[in-house]
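Presented as structure tokens, the chain that follows is alone, the form predicted on its own.
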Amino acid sequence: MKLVILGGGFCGALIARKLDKRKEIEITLIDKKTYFEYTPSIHKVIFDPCYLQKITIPFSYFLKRSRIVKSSLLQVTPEFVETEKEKIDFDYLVISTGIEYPIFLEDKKNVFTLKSGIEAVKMSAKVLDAERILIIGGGLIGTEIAGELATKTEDKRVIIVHPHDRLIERNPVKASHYAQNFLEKSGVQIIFGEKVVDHKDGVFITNKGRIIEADVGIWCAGIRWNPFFMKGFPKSVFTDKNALKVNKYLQLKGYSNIFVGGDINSIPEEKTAQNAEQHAHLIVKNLERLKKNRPLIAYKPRNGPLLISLGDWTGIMTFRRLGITGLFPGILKWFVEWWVLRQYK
């Protein structure tokens, strides 16, 4: 059985790891990386790019039997994959690219997103030779960010500028509060119901007309979902959001021998790595099914816990809608990177 798996990420590691010593399953993993990525600390590298290493395993390291192709892909067909270097046929495929993090200004100039620890070593120089930073989004990257300027500097003036009227707005109330009084003692401003919609020489707009002065702009609002690679499939399997259609056993609409996981695909749920290891679970043991032509297993969305960093020794936890605050979730942050990588290695 030849299996193509597209993405190194959560989803697409976890699927080869646990497929990788299966002697009758022919693995390739296509990825522009050579390496694993905890991309949940990956903005802690910001004041540390030696941490990346830390938080980075080379594919090889626990892939023996699996085929890594290092390539940016061209096109996926129905019937093959085509990289930069080769075509490659399948007969199962997962796609697990994940999305993208764009930046809605004309000028980028200074202007930085979060997308990978490659990215947070470039804008690392110029992060902390600034003296004025704006945040750009207050969700989970835009507050972890905060947490770590607010934490790791004195001398910097932060802004946030957020579009709703509390952070982190998808948990918790008294996450979004606790995160708001932490980062306003740490002496960040907070700006909300406003988005910054131009940028020119360091001069930063908001909707409402209110002009920020920043060195640096950390942009974190928003992401998109880009499967410019697939070509030769119905318009049926794209939402009007460009995000893949699957059905409930997580395959690609109208294709059996397709699955997609982690970010990439159309589940209403929040797009985090643990969400992204649940459908690899899930797509490994479907795979099987099929082989054996046995039932499949339907994915079942379900909202975990979920740990957001203030620095090193503070964070929040929120299950639900409770919400822990304090060191206990710093320090359950610390672990749980740890935990991860260490099943890795």
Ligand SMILES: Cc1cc2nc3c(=O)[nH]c(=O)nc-3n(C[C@H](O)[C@H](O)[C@H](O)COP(=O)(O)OP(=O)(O)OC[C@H]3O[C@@H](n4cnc5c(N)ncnc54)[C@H](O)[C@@H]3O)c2cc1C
Second form
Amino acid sequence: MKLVILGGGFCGALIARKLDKRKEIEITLIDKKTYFEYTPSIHKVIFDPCYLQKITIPFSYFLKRSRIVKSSLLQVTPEFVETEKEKIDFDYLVISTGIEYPIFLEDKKNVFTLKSGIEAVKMSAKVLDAERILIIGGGLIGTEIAGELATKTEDKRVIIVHPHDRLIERNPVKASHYAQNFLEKSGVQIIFGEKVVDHKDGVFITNKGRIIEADVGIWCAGIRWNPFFMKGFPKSVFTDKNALKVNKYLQLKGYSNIFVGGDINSIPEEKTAQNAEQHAHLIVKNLERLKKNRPLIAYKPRNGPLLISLGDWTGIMTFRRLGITGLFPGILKWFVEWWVLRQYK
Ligand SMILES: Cc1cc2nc3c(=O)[nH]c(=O)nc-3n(C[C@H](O)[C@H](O)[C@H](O)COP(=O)(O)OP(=O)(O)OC[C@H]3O[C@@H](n4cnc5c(N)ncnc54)[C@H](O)[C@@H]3O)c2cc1C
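Return one more block: the form predicted in complex with the ligand, after the form predicted on its own shown previously.
Next comes the full complex, and the chain you just saw is listed first.
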């Protein structure tokens, strides 16, 4: 059986790892990188570029039988996948290429986004040199970056612009207030109810006409689904935002041999590493069941616990309406990083 996996992030790398020892499965993992990266800790790389080494693990380290192809994708069809180097056919396909974090500003000079460790390294020197830093968006990523800046620098002016009336607004109110108090006490200015809509030469403008001068902007506002490599598929497999529509078994709508896991699928739940891992576990089970002609298992969208760090030792853990704050979630965030990476080593 030929299995091709597109993207070696939380979903794809876990599927490859779980099936790597199976002699009857010929696995090809395609990724533009050669390593798995623990994204929940990449904000730490801004202050410590060497930390990148701790949170990345080469695919070759944990995949012994699978073929690893380092390439961007050009095209995916129901029969084959085309990379920059070759065409690869498959019996089963897993699409798990994640989402993009685009910057919606024309002038992107000194404006960064934090999607990967490499980008964190690129922005590191600029952020460390900057006196005024603007964080655009106070969701999970923006709040974590603000926590790093607030606890690791003293001489910088940090401003967050957030369109909602509280930070991390999809989480319990208690968690939002804790983050706001922590950051404001550490000197971060938070502007609620506004969006940054324009930028020119270090001057950022909000939709309410406010002008904010900053040496560096960190864009943490919005995600984009971009399965550009699937142009040959019918419109019915895409949502209006371009996420890939799946049935309850995580199969691409209308294609029983194509599974879609992780951020790129249309499951209505928070886009998190844990959820991507849950998709991976289910896809592995359903691949087995498909092969044996057994009924498939349905995925139940989850609302699992979420850990948000505010610097090295303070954090917030949210679960449904519950919010636990302080040192315990701070330590737990380290533990989870250690625990997840340990399984790849
Ligand atoms: C800064 C940051 C902080 C986060 N913090 C947390 C957190 O604390 N907790 C949490 O649970 N989640 C967190 N997340 C979200 C989490 O990282 C994602 O939900 C998770 O990575 C999704 O897994 P995935 O497998 O769908 O995609 P990804 O892990 O993004 O993997 C996609 C893979 O596909 C590859 N790829 C993409 N496009 C192509 C292409 N065209 N050709 C070839 N290869 C391609 C990429 O190189 C990548 O390796 C964070 C994300 C970011 C960016």
